[in-house]
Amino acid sequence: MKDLKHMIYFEKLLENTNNELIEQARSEGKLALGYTCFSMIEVLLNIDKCFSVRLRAPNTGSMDIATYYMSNYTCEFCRAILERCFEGGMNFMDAFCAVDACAMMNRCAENIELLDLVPNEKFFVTHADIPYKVEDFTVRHYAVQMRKRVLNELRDVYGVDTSDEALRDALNRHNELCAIMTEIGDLRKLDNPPITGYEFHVLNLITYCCPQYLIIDKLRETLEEIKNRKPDPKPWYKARVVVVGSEIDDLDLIRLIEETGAFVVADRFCFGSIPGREVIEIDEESDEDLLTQICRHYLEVSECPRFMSSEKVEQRRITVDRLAREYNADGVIYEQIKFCDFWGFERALASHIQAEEYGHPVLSIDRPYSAKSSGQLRTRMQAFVESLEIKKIQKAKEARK
């Protein structure tokens, strides 16, 4: 297939956390709000003169200083973020918006705050409590937390307009972005799609890590380019896989998977588009205000394993099965960053259930934060893809009998 016009530019933007578009937005008087979790509502971080930056630590090397403060038994993603703060790589932030969803990220955020690692004059760290169940009272609690811990803080510290009009404008811009990404993502359902999983991963990361108003035009252009793109006559992949698990903000991991012949058709992982890039529907006739309806959406669609209620556990299993069938996947890859407690429990049980109860071939792995140099991981991926390819060949032979 012909290369996408903006792909090299997008990849370059993802080489560093503080990219040129973040610098441009800040030079225009915008406020950079860092966050790390789906539960910190992205829409709110793009209100008025603010823009959201989902934090990453590309090209992470030694994490010795962060390990000293957090121990070597904590998630490498959290330690990588803290290490990058020590290095000065997060100094662009005007605020860090954290949620009490993960104990390890809480420790990371506390160290950033207590050690005064971001020298901006008005910089602050805010923590919001996130419910563990979806009930009317928990939705209301979520909305109160977002109002007090995020919107009011931005208003009081930086004079941000947090009115319903400003919130609706942020929501409309968010929905436009999500509509574009959903349309691009749906093309992966085709037998011979005009986009690879790696390319989609790059585009999706851009929407999380760059000021959205500076990339929306290029995304619209890229959507039209992909829709008119002519794929190669024969599909390039050997097998189609759904990837499920913890943070994947590493371009090299998806590249590694696809280099072994697997096409990543659905990204049900942190930093993925499922959930996160679906349009948020608002009921204008509802008694709930706009903020509460947005909070309800985030609670209902969240697939995070921190939710341990039986209905959420079942929801996650059904979602993976649905995606595997909807995207015509040959198998499922469950992955987690080492020492991630929530995904550790989820991966161990859910991967077994998907194989035994739903009949999907499953590869289950734990991995370092930066996986590009893992020869063992590549070998396991290759073996899994070969097993899926053999199953397809055997199935085709049986169908001809």
Given for the second form:
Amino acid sequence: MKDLKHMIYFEKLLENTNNELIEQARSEGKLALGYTCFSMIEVLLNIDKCFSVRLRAPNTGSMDIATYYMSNYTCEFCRAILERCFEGGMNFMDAFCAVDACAMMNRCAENIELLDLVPNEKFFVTHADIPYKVEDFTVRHYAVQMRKRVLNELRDVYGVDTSDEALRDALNRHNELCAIMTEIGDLRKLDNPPITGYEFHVLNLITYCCPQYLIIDKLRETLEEIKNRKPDPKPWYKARVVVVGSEIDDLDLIRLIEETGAFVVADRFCFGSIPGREVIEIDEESDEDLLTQICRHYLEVSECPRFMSSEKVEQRRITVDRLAREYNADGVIYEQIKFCDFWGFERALASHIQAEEYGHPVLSIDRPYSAKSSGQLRTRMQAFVESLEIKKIQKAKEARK
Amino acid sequence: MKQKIKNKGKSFVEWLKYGDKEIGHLYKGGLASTRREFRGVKDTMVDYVNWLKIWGVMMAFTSKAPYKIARGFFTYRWMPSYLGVPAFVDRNSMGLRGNMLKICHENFRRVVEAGTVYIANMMIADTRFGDGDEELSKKIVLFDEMTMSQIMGGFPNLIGIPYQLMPVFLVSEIDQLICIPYIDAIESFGLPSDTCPVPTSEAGAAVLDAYPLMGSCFIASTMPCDGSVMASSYQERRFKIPTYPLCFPVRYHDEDVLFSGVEDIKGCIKFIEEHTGEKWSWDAYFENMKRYNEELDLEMERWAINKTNYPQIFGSTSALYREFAYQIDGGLDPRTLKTYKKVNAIMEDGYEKRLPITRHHRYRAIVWSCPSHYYANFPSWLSACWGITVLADMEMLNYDKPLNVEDEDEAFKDLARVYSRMVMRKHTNGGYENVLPELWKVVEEYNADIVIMYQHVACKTMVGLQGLFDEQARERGIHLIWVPHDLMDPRTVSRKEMRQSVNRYMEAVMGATPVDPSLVDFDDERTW
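Could you switch over to the form predicted in complex with the partner chain, since the one displayed so far is the form predicted alone?
The complete assembly is shown below, putting the previous chain first.
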């Protein structure tokens, strides 16, 4: 397939946390709000003069200082973010909107706050409390937290317009972006799709990590380009896989998977598009206000394993099965960043369930934050892809009989 | 010559009066329970009588259902470990004399008594063999062990059992090796080995079918930490009974989300009513919580005495009883209050007479962070070996406000507050304010010389603050001794290694000499 016009530019933007678009937006008087978790509602961080930046730490090397503060037993993503703050790589942030959803990220945020690592005068860290299940009262709980810990803080510290009109405007912009990404993402369902999993991952990361208003034009253009793109006569992949698990912001990991011949058809991981890039529908007739409806949407679509009620546990399993069928996947890869408690437990159990109860071939792996140099990971991926290929051959033979 | 004989005579009289000065020989080699500490004639008698009483409690328990309990011994691997209870009490009373020895026995006997009731009910109701008492089983509401018991105060006809308490949690304090098969089983299944051993063991016990089967419903909870949240899905899958997830706000100091906790409590009560047919009784609840409040007052008295120059209770004796009364008993059993009164009377007597807490008391200490289960008696060793007296433990310093016993709406709010502040939630939820500035405040209140800082290597909430603890202690000139452990898995950090952390600091930094050199180094890796 012909290369996408803006791909190199997009890849370049992802080489650093603080990229040229963030600098441009800040020079235009916008406020950069860092966040790390799906549970921090992205729409709210793009209200009025704010823009959201989902934090990552590309090209992380040593994490010695963060390890001193957080020990070598904690999630490498959290430590990498902290280390990058020590290095000054997050100094662009006007606020860090953290959620108390996972203990390690919470401690990371607290270290940033207490050690005063971002030297901006009005910089603040906010910690929002996220519920563990979906009930009317937990939706209200979530809305109270988002109002108090995010919107009110932004209004009081930076004079941000947090009115319903401003929120609706942010939502409309969010939905426009999500509609584009959904349309691109759906093309992965085709047998011979005009986009690779890696390319989609790059585009998706761009939407999370750059000021959205500065990339929307290029995304629109890219959508048209992909729609008109001529795929190779034969599909390039050997097998189709759904990737499920904890955060992946590392381009090299998806690249590594696809280099072994597996096409990542669905990205059901933190920083992925399922969920995160679906349009948020608002019921104008509802008694609930706009913020509450947005909160309800986030709670309902969330696939985070920290939701512990039976129906949410079941929802996660059904979602993976549905994605595997919808995207015609040959297998499922459950991945977990090392030391992540939520995904550590979820991966161990759900990988058995998907294999034994839903009949999907499953690869279950834990991985470091930076995966590109992991030969072991590559070998396991290769072996999995080969096993899927063999299964396909055997299936075809049986069908011929 | 005369002088020599006189000296020998004097030391013999002292020996008869105060007992062994060195007790390390008791812990060398096999099981420590085969030999007993000589504490002087009087205190040995006190100890021996109380030792017999512990056996008495255990024998009384077996008589409740001899066949079913005997069968349990051969069915559940954790049951025989409870034969180590007397040895556990011995370890917790090492080096103790006088009032503190009596207090230790009083507190532990009450805990053992409560534990035996749980086990007896579990064995009688167990439906695994087809002869479980179904009527009893229907009356049992199973709780996640990390959930408090106060809600059951409103259901006087039901029995609340913290499900994993006996098969996993408590037994791991008695037998250091008991959780290893659970941990290995679940890790073989695919769970990473870096998770906290509590939820790991709970999930492993489910996989190994170590839980007796019973109960009308199960109350799972998010408490205290991320691992516990996740272990619920393993257990729910195994228990196969209706489950209610009780989920309290993480940032529980924020009163703006208190309503969420209140609604959850109401939901939980409704769930119990639906699955048991029983109705919540405010009268019964208020009556039980009055007792809880009375116990709380007595606990506050203990804290107040310990802040003076004449503390009267220390270590696990104090912490474990507080945790038991606060969380497991929750004011429901009058015997807990009785023990409180008895112990406080002894303490007050000691305080009035200005008695030293131990004969070798040298340093006032606070223990912070989550303590090791497989070395629950670590404070006893600190005292016996180095004269370090642990006056307060982070886990016991939880909610200290009385619960409302008059107004129903306010009572719900207080229930949500106390549940949000269950044991172990202090260091796992609510932000750094709970543990970091709080520690320096407690050090000042208790006038502590030393902080024993447990470093539970798999506790990702506390290790996430380790650098800040280190820095702030240095800034304040506080002696902070890091003691690594892995909660329920002694293979990661052994008891001996835990002791070494203290030994090295005391020798190198404090320049101290041990009060009992025979306890500095010994092997106890294969004992209970």
